[in-house]
Structure formats: structure tokens, C-alpha cells
Amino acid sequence: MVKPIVVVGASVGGSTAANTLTQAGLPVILLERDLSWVKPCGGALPPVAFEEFDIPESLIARKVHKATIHSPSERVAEIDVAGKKRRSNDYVAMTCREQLDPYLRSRAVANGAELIEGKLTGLSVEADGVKVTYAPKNSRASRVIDAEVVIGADGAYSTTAKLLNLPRLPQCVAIQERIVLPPDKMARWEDTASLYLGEDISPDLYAWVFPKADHVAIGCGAGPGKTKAMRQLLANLKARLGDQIAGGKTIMEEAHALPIHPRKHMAFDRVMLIGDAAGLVAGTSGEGIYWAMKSGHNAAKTLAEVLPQTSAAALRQYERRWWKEYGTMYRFLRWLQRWGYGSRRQMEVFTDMCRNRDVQQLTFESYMHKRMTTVPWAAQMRMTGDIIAAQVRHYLPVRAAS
């Protein structure tokens, strides 16, 4: 008889791949920390996870049709949100994390997994099981739950992961309001996403202002080091955008922490890692809230094909498929982070180049749909000249000063 498989953390991640497993038919213990928090998020997903997911539509607070991207001199992209054919699911939805995350761990509660509310304390991985050690929720005495596997999905400080003793990821971190308009200021956000670029708002990633239900997500991001910069960063956010956020009221602060890069293995002897855990949040974007359900799918589907083996060996399976599927858009997206935003004259070529209309399609046929979108010949040659003189535009007459 199967023990029961543990899943670390009851938000995205781990509720869908504890959903998975119980539509397996194997047992699961969710085990989370705190059920009250609600993780600070953009909550931007792509109209294929409520597809893909079984998700209902009425957890989309906002469906963004537009985006704009503003240089640090104010240049702006408009883009529609729509890829090289268009359909009727052709934008963003905007998703409230205190909806999302309880509907689908009460689901995957519902279809059979039982929900702990406690604190990871210990891992011991032995031959025949792990002995996972943990606090119940307001009590200092231990229990133990003899499982069959344990699967992270705690996030980018991983208790899991800390427990195997492997190295904590490097991370940025983001910080935002959410801030409640006045219905003429809300007009300007409801079908537009917005992105800011420029260092004195985000020295290495962007800026957001993202429309919800009833108010707007107004935050940024930055790389390591930063995090007391943070405050500040958002300071000038809000400065820069002035008579567009007058007379609002903030309604809430939040910040987290998400990690830049994905772990070298993502499964060991008897233990698997989604989500942040194991690193995979998209570069350029940030983008986590679909990454950590499909790890969480994959790696709970992987586990059922392979039980009863729980090696090493074994579990990876889930990591070289997860690789090959999505190793070249990680690996791209991760360059685009660095080239894009390495500097104020680079943000300014990336502004130029979100304003071609052949990324712009490209862009979205690969969000929505998360596939990498072959690229026509004439179409790679129209951006390719549209970059190079956004280069030569932003950097030459610098160069011929000096």
C-alpha cells in the first residue's frame, strides 16, 4: 500500500499537483503553514491555464486586451494582446491570489487530499518512506507523518529545499500597493496593463500597474541587493505616474521574493520541488502562477507513472521532460531579461523593439498559449533590422561624443 504523498505548501503549486494525485488515485497531505496568508502576486495569468486547469472564469478579476510599455524617457509601446491569429480568448487575466488559492486547494481537498494547517520542521528520507516532521499551526509539539514522497511547493525561501541543505537561490524581490481610484482614474487602467522601465523604478527589472476588480496593482521589482531600495523604487513609481493615481487609496502593501533562476535538479531520492521552490519563475516577466501548476501537474503526474520507484533516478523524469519542453524559453527569456534591461539606453531599445509588430504578435502567441512560436524568415529579418537601428539609434551619437 502507497503512503501518502506530502505536498509542502497549499497555494498554486502544490494544490494543483495535490489535485493531480488524488485524480490518480494516490494519497495526499497538503501541508501548509499559515492558510490565512495570501501571497503578494501581480496575478497575471494566461487564458490557458483556466482551460488547462479546469479553472472557472469567474476568478478572472480583470481580461486585459491592452498593454503598454514606458521607457524611462516615456516613450511608449501600445500593443494589443493578441497573437499572429486572432481568437476570442486574445487577452490577460488578472487574478486576485486570496480567490485563486483557496478555490483550488478546497478542490483538491474536496477530490480527497487532507489539508494540515502546520510548519515543516524536519525531513528524514529513509529506504522504505520520509519521516516528515511538523508543528501544528499555534503548538509547539511535534507529529511525524510516515510518507511515501514529499513535493516542495514552499516557495523561494523552500523549507523543503533547506531541509536537503541545497543553497538558496539568488532572488529579486518586488513590492506593491493596491491601491482603490476614483472611477474617472480607474477608467484609464481597466483594459491596460502597464510596464515601466527605468533605474530610479526597478534598476534591473520593470515597474507594473496592473487593473483588478476594483482597484489597480501598483508595484516593482528589483535583483539582489535591493531590497532596502524597495520602499523608495515604489516611492518614485508612484511619483512618475502622478495625476493618473491622484485621490487614490491604498488598501493594502505587500512584497515577496522570487527566484532568478531555476535549480540545477528539481527531484532527489524520494523528493520532488515546483514552483519557486525549485526556481522556475520566467524571465523578463516574472512570471510564476501557471510555471509553479504545471510544474506542480507535471511533477504529481511523473510520480504517478513511476511509483513504486522513488529514486532519484526516477523522479527526474519529471525535470528532463519538463526541460525539454520548456527549455528553450526559459534559457531565452532569461538572455531578454539581461539584454533588455541591463541599462537606461537598453531600455530604451527594448521600448523600440516591443513597438514592432512582429514581437508584439509573437510575444502573446507564446504567453497565451505557452509554446515557443516558430519564427517566419520575414519576419525575423524585419525585427532583426528594427533592433539594430534602435541600437544604433540609442547608443551612436553617445559614442560619438566621447
Ligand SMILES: Cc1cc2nc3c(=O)[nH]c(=O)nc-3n(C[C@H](O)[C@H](O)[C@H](O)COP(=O)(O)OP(=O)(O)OC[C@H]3O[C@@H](n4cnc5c(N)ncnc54)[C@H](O)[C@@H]3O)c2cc1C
The other form holds:
Amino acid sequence: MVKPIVVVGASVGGSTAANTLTQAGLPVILLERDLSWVKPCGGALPPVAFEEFDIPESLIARKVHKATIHSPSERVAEIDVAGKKRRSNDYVAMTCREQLDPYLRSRAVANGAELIEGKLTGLSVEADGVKVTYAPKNSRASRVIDAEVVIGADGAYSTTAKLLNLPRLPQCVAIQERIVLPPDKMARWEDTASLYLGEDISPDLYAWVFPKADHVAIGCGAGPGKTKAMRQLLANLKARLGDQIAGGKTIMEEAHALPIHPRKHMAFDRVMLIGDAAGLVAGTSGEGIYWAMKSGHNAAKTLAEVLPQTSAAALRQYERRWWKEYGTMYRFLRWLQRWGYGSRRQMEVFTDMCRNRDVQQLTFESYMHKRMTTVPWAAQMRMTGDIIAAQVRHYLPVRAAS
Ligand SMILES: Cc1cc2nc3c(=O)[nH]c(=O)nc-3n(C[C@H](O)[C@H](O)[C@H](O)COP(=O)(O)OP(=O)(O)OC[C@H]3O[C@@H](n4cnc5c(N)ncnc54)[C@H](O)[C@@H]3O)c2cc1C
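Alt. form predicted together with the named molecule, vs. the form predicted on its own above:
Let's see the whole complex now, leading with the same chain.
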């Protein structure tokens, strides 16, 4: 009989992996260091996640149908959340992680996964299995599980990756406040996800206001080396929002790292990495929930296919398929992040680009439904023309002046 698969981290990625493994009839142990922890997160999810992972819509705090992008000089791109073809499920889902994570975790447990609250502290990969050492919560005595394979779903600071001696990934930091607004102020945000650009609020990423059922989540991200500046960046964002959030009461403050570069390898002898532990956050959008769930599902599916083989060569089938399907998207979004958020002027150009209707529809088509569509020749020409015009508009006066 096969030994249990240990999934480290019972958040969105780990719980999805565990669920897929139980459905394949494999024994699973979900190891989570702290079941009461709420992952700091904006909670924005595409509708496809609810269909693909069979998540009830009751977990959606709000469906938003509009997006705005605000340039550093407060020029605004107003966007309808819709793809090339309008569908009834065109929206961005706003969720709260204190509801989403426990749901996914409980489902995996209901389907047969064993949940242990304890922290991974050691891994020893051997010829016939992996010895997984953990410290149960509120106990000093370590325990050991004899596992077949380990799936590391333990986030940006992955202990699994550390124990494999893998290098630390470059990381962004994101900070967020959850604020309950007076009803008259809340109305402005109810159906809109707003993104803000500016070096004083997010030097190389973006800031956001996401509406939830009874509050807004206001946050900003910044690249490596900016951790100490985060509180000031958030204060600047709140000052910029000014009267629009006046009278609000902060109910939660949260911050966490998120990786900005995928790992070179996500599978090793008897160990696989998924989600943030594998660095699978998409550039430009910072979207990581869907990709954690998708990679968890895919890793589990590949494992179920290749068992009893557990070598790196066999498990790397998971990463080969991943990069074949999504490699171009990750590369493009990383490039777009550097191009669009690289300087104040580029942020203005980026906002102008987002005013183009073809860009809006293609962006939301691929975000909401995770479908790459071919871009008609005429649309390509319109987009290229608008981007060149924006580039000229924002650079020409400076060149002329110098
Ligand atoms: C402020 C902020 C806002 C964000 N907003 C969005 C958004 O709006 N939309 C979006 O798609 N993405 C967003 N992200 C990214 C998203 O939160 C992550 O990509 C996603 O949570 C990754 O899921 P995961 O399952 O890989 O890891 P995580 O959600 O980080 O979970 C890791 C789990 O592992 C556990 N763990 C860690 N170490 C151990 C150990 N040693 N032993 C046992 N358990 C351990 C942790 O307790 C945790 O439960 C945001 C991130 C931040 C920081």
C-alpha cells in the first residue's frame, strides 16, 4: 500500500492539491502550522476558479463589474469587466480568505484527508520514502511521518524549499488595511475594483481598493528591498483617496511577501512545490490564488498518474506541462510589469494603453476565463497605434524640453 502523501500548508493551493489526491483515492495528510491564521490577501478571483474547482458562489463577498485604473496624475481608464464576447459570468469575484481557505480545507478533510495542525521542521528524502518531521501546535515534542511524497504548499517563505536547500526567491511585499466605510462612502466602491499607480504609493507595482461585503480592502505592493517603506506607501495611498474613505474604521491590518519569480524547478525526488512556494504568482496583476489552486490540482493529478514512480524525472512531468501551457503568459506578464510600472511616465503610458477597448477585452478575457484568444489583425493594429501614440505623448514634451 502506498504511504500517505503529505501536503504542507492547508491554504488555497495545499487544500486543492489534497482534495484532488483524495479524489484519486490516495491517502493524504494536510499539515498546517496555524489553522487560525488568515492569509493577507486582496482576495480577487476570476469566475473560472468557481467553475473549475467547484467552489460555491456563496463564498463571493461581492461580484464587481467595473474596474478603474488611476495614473499617477489621476487620469483614469474606466473599464467594463467583459471579454471579447459578453457572458453572464463576466465579473471579478471578491472573496475573503478567512472564508475561502477554511472551506477548501474542510472539503479536503470531508473527502478523506487527515488534517494535522503542526509546523514542518525537517525533511529527509530516502530511497523508500520521505521522513517528514513536524512540531505539533502547542507541543515541544517533534513527530515524524513516513510519507511517499511531499507537496510543498507552504507559501512565499516555504520551509519545504528551505529544507531542500533551494535559493530564496526574489519577493515583493504587499500591505493591506480592511476598512469599514460609512454607507454613503461605500456606495462609490461597491461595483468597482480600482487600481492606482504612482511611485509614492507603489514604486514598481500597483495599489488597490477592492470592495467586500461590508468593507473595502485597501492595499499596495512594492518590489524587493522596500519592506520598510510599506507603511508610508499605504499612508500615501490613503491620503490620495482622501474624502472617498473619510470616516472609515480600520478592522484589520495585514502584510505578507509574494514571490515575483517562478522557481527553475518545481519537482524533485519525492517532493513537489506548488503555488507561492514555487513562485507561481503572475506578474503585473499579482494574481496568485488561482495559480496556487491550479498548480496544486495539476501536481496532484500528475502524482496520481506517475505513482509508484517518485523520481524527480517522473514528477517533473508536472512542471514540463505547466511551462508548456503557461510559460509564455508568465514571461509576458513579467515583461509587462517592468514595462508598465517601471517609471512614473510608463505608468501614464500603461494607463493610456488600458483605455484601449481591445486591450480591456483581451485582458479580461484571459483573466476571467484563463483562455488565450487570437488577436485579430485589426485589433493588433489599433492597440499598437494607441501604445505608440501614448509613448510619444508622454515622452515627446520631455525630449523637446531637454
Ligand atoms: C497583501 C496581498 C494581497 C494579495 N491579493 C491577491 C488577490 O487579490 N488575488 C490573488 O489571486 N492573489 C493575491 N495575492 C497572492 C495570494 O495571496 C497568494 O498567491 C496565494 O495565497 C498563494 O497560495 P498558496 O496556497 O501557495 O500559499 P499561502 O496562501 O501563502 O499558504 C501557505 C500555507 O502554508 C502554511 N505554512 C507555512 N509554513 C508552514 C510550515 N512550516 N508548516 C506547515 N504549514 C506551513 C501557512 O500557514 C499557510 O496556510 C495577494 C498577496 C498579498 C500578500
